[in-house]
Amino acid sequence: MMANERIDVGVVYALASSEAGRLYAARATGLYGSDDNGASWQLVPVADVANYVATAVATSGNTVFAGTHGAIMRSEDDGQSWSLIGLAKPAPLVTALALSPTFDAAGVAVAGTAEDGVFVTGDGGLTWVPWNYGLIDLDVHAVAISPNFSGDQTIFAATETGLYRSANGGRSWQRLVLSTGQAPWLALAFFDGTLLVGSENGDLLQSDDLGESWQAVDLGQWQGKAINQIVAMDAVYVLAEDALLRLGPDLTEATRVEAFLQQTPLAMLPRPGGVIVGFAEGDLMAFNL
């Protein structure tokens, strides 16, 4: 069921929420925040930065990171104040952000970029280092960090031509051989230790052993639809090119929660009782589950 929260001020690339409940939307017209569960949104002012594009956002506690062209914006007070950390030149476009499960203690986070591969921080985001040894495809669409990162040091990067894995915290990468070939991979998520990856060609795969072996997930009539995001909540929700799908507890039996007939959904964020979906056309809409 669709609620009436919506605005239209630029493509929505990513969504996140802080520990205090503030919502964030990375948009073509900047980073927007909501303090009323998505009922209204305001542009987040960043000192010394004007007319910026926000292309990714991730949070841990009240620490917020937002990606932009050539830099990562960092806030330690839930968006009240910001520092701008420039990345190695030529200035990359940040496309994805992921924080380790122990970020507050270890300070590890990963950023994917459109043409310059992966950047890793180990000091809470104060400095970012490009680590791309073995990463042949530098066009990164999504990144994910293992739930047991402190033990296995495993990171995944979904790229335009394949899926890559690092078993040493990002220092080196290995391309994984998948039966689906070289499809652009767009989405990554962990659900109870199971890794799920989705492609532009509509393939959805799952692995219970950090990418050593894979099983295809049957999406039924929605097979072949581009998978833009995967979110793990009480169940797994898949944002396809024209529908929001829910998978059963054994990651089978896909059912449609919502249909999107004239808009392309790109980002999804859990909220009490439902989700907020961001669209390429600029809308932000809330749906009950």
The other form holds:
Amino acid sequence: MMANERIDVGVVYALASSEAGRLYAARATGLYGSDDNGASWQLVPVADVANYVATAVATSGNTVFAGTHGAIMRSEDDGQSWSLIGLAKPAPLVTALALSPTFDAAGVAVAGTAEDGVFVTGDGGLTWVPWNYGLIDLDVHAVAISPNFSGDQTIFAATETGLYRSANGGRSWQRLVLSTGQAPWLALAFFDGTLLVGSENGDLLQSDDLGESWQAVDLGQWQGKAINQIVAMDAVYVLAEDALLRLGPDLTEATRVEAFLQQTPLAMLPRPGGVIVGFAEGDLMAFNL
Amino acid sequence: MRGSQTPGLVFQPNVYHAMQRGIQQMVDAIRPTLGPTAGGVAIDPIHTTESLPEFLDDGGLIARRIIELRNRDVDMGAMLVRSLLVRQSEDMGDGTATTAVLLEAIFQAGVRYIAAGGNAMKLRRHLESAIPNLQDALAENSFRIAGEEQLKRVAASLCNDDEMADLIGESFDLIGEYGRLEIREDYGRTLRREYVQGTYYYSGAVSSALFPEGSANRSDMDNTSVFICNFEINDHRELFPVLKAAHEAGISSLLIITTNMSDAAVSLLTTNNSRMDTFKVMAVKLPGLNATDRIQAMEDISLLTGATPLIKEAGDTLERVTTGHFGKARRIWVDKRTFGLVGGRGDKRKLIAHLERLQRFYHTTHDHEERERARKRIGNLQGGSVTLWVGGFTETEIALQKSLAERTRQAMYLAMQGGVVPGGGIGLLACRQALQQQAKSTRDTDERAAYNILIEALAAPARTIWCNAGYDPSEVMAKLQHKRPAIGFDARSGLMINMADEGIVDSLLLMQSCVRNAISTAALALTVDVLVHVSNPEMIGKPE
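Go ahead and give the structure of the form predicted together with the partner chain, now that the form predicted alone is out.
Shown next: the complete complex, the earlier chain at its head.
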């Protein structure tokens, strides 16, 4: 495994790729796009907005959403043109975005914010409405939508003090009581119907029944390190604060794929043959797996 | 002069005869309200200036309106039922008609048994000892409800109004079992609902002068600091330490929550607001009608916002204000009657622990008022509420609809909290099997009689529902004999259906309460042997 690309332009908060293969990086200096599999990155011009911070990005087909301060940017043509959808005042900072598996048909997406909870759209992102019934903690770090959303209407929100579940499409929330207490939960991902959540304290939990019951995943010597992101590919990859870990097929055994000694990885994106990792220090690096 | 015609002491068998008549009359007044095709009851207007009678379909309210019967002996029985139904209505919000017909059936059958030589005290003991078994049998048939569609169906079976059921079901899907659903009268002609984000209180600005010009008596503030105390601020100079601390903390907008504020103090704030573009202050009254409410509101708001309240009783003074006393919220709105907070910046872990404490208290306290207060606090801290606006063409229609919505809301709280059983009286009918087995296994005549009385009585609510819908109860009961226990008779459609599948359900806690109240009151009434009229009512309060 070796790094093969490095660009240093602001904190990398999130990564995503469109159906056509264009990569996106949400960074402190704006939304960047790459048409060459991450070899080079260019700032994406968004309408008339200049000097914006992009804090989240998510895609479905050629529809791209990026979160910024007080608004969500939306493109239906893979970043060629953008519209800016303002969120309710006071201007929220979007921290996470997730699109439903049936987004193209149903138009449901969820945005988590730093102080204002969750915003939900049901019309493909044209309007976003805050729905925070039961969401005691409005400081949202990550959101994930069930793979069977059209059937179970289930969404999860990871917040500073706990994990919340909505069983009605994000309109109201229920706090899940976990054995690990009220840790800040940073990462959420589904892998083959299993929900995985990672905390700042390094706890990694899995649930096969949409949060009804939980089992701890033993990360061995990497237990206790903050888990910043979880990505499901052929296997589950866990982006801990100083290492990229791969879990075994039964989610029991963790092996280190890459170590990060000098930098803090925040975001990860699968790509053919490997992953791209974005760092708090602003770097974007590709790793072969 | 009726009092003088009644002897001071009444003995058996006159006691049973009088009690039977009294119970019968009271229950007959409420019986028409049971079931989906229930009728109403018209009552003489309370105030002589009102020309129209009052139309009621709420058993609790009907019972409350019947203050006394002419015959004092009969009145004893009626008032026994009245007090039970009023308590049932206050505690559970519903279930009065079911309780009434159950009570009557048990009492009448009990009297017959005692008249035939049964022992009243033993019968009472066996009736009461069956209560836990019956409640367990109900619980065995119960199931939880969740999801918008199911909640709508349950609401429909509770209120028999599809439009109201849709809105209430949708609301409960949002707010959950503790959530805040306000029901208010509307000037419009239909029902509508309004979602409210955040936590709000019925307490508005201390003075309209504090609203910005042209704001239509409403103020919205972002990223606002919050200061709470339970003082009356009479001298404007008392505010100086607060404003100084706010200035030191670099606060740009401040909400002061206080018991009250003098005109001079308000003037200081309005002067500040008119001269300072970078520092705006709004003041509202501390919510709550009494000291307990106010202390609890202070506790809740301080946990929501992170503010440290200054409490007069603790010896705090405004001179002690520091920057650490201020809390914060993302958004605050204030109008003349309410103020609300969204996104309080208090410690969420403390808030969650507070909510868990309130939930534990809610589930363990037996004090109805305390429980309701706890539920309202929990609901208010959930971060949102729903208001159902009830309209109509006439005041009478609006009042009826509002009463119906309130009862449905209460029943929904109970249904979500404890689960539901098949409705239409079928849940009670299903309990008969457990009693039949117990009746077979005992050799005690009085115990067997108690079980048999209850077996018959448990059919009374279902029979009443069918009868109110115009069906022959015996005929329906005969058809049901060959059906599975889950199958019931839908009085609206006239079809045999799976009650639970169709959403025709009753709250488990409500049914358990009906059973407990009806049996214990009927059992008590069966042991009354003497009526004592202590004084002639006409003489009470007359000058000598």
